[in-house]
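Just the one chain here, the form predicted alone, laid out as structure tokens.
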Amino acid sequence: MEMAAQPSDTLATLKTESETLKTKLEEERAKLHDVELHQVAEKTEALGQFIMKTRRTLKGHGNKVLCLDWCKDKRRIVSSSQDGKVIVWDAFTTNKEHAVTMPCTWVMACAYAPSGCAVACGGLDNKCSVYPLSLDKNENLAAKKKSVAMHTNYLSACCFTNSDMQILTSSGDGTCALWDVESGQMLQSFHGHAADVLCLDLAPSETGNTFVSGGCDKKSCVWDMRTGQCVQSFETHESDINSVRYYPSGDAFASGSDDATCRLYDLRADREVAIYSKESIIFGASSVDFSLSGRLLFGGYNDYTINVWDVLKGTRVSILFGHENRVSTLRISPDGTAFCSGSWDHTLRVWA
């Protein structure tokens, strides 16, 4: 009788079987790939001069906004902060509507539930609350708190799906989930990361069955809801992915990185087909976002810029300061007009 392979020999062939996969993959990736982007763009007419200014600056948390949500109505604005609280903005008025104490710092994850009756939120915690909003004044919101999903470790962001019955969430420990919001019970789990998961993005179909996911292992991921599969994955990044947002037409997603990039990757090329950076860009990219029609991508980074850049000619077209420290988050209103960005200066600004 053969003796049994020794379990350290069957993992190292493994490793290198994988690997060589991983290769011929690569290759059979390569020969789809016929010319670049911006090379296809040539043709397309350069963006004029804009002029974008902050409109409304919002005052009001105690420290580092981590985290910012529009609602559907596209004026209101929650946002999460370091010190624990989560605010309701009017951002017309720069109004303060609702606040809420969480009971850890570091909210890391806010969301606007899609009927505007709903934030959801979580952090150090390791939990997502959702706080349903009442028009009442007085009402206090921490007594009808509802814990939602439960993970290992730290929160990192939450969206729900196209209800307000069941809430996406990603986590330090690696995984990403689906729960149902009435129950709490959790619907389906996502496991493929190697490390932490920082963020998602929700496809935009009304379909809405799959999402993007990136992470600290420098992977994004494209999950499947229904079956709880990785179908697509995508690794060139350099360093932790710190944001991912789905192009409008949901063909696409990009992704913002501490390797001072962001990146476009084409669903149905399955590959990146652009790279956005400069030689003078040398910090991290914490938060992206497209502008409706798809041609702008805005960046915010750790060097308290935020950086407009053409999507289809690779090129920067703009560059914002204001921010005092570095951009967290950055969100396009969902009408298109505006768009908001919170910072480690303890305040969110309204760009139009």
The other form holds:
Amino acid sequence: MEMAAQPSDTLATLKTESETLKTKLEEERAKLHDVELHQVAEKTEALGQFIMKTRRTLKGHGNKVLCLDWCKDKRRIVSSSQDGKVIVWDAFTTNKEHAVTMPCTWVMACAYAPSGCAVACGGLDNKCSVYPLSLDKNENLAAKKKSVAMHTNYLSACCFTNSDMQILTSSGDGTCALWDVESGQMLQSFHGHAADVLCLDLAPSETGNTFVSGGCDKKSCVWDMRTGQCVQSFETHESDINSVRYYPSGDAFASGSDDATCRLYDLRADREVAIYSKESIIFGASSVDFSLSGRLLFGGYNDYTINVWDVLKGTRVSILFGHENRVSTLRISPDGTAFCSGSWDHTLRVWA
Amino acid sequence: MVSKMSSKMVGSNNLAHARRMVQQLRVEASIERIKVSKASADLMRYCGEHAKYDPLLMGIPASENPFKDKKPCIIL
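For the form predicted together with the partner chain instead of the form predicted alone, what are the coordinates?
Now the complete complex, all chains and molecules, led by this one.
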């Protein structure tokens, strides 16, 4: 829907209107800022001690693990690495079920298809490719590879929508895009970030057709998938946003940033409602995810640790040690019984 | 070798960009918002309603968690 160009439009009048609208936006948001989330949460019972340990260590990558995703069957995991390999693991037994060698290094993104029958991945090749998973162990997976997405810079994240038929991607070229897997056609593109887009997350299916993205412009944006329109944006982080994840109800999302904080944004209040930080945490948060109820937020950090936060009270409830280098990726299992972290130390760890 | 854009082209590109920015801000400024107190109460209610189904929050017995080591069986 194009804005009708007025003959009187000059750069100066548009700039003034821009500033006026920004001020109005801040005023409207401030009017509704009647209380802090952690104040409302004071009456909630405090959480007890958490004992979470590494239950499985998945070894096999030859270099930094960059991304991971769980299969809906709650036991398989796909992971991708700087060494160009994409591995599918049985997390219960730690066996490797499939391995694919990509034609590029730095495979920054990987995702499991909802059916469990395929995986998508990409990175420095600027593409997102889909590999059907064969039951025949001898079959060469690379032969069945299907190139789906084409960006003009690296692929930073990818995820299937509610079926195996569509993939959402984000890229170092500053855009996100929605693709039809079968034809490779771009169905919609999303423009608005001013720099590399580093992460994205699809809204829970009950909430409708939106997704959130975060980037090097320190902005997170919520997009309408049908129109390509950015419907809300937030700019409170002080550095790159490495990870975004929806709160399970779909009414909020969390982000992790190089500014060493994680933050919670409520979509209906249209503002940041919590900051998860400590003076002692000075390294960037690379990856965040919620527990099933949304009460816990798990953050993987560049100082090799995982911090567990009480989402409502804003306090840290646990710190987990184990990785020997940066934690680069972290996901809760589909049934919430465990979570998996991937690290620059070449391993993945399953915690419960 | 990228050819130099004429200053007129650059000018109209800036204008188009500024127009898009204003349009985007109009969309964002016009959405309906609720108070933080209401939003917070809803987040808390969701947590409360789903807490008992959250294994990592509640801690589930080793026998029910496929990742936790089960205790060895004792044959009576």
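The model shown is predicted, which means the values in this text are computed figures rather than measured ones. Positions refer to the first chain, counted from 1. Rigid core here is just the name for the largest C-alpha set that superposes within 1.5 Å across the two forms.
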Quick check on residue 17: with the core superposed, does its CA move 2 angstroms or more between the two forms? yes
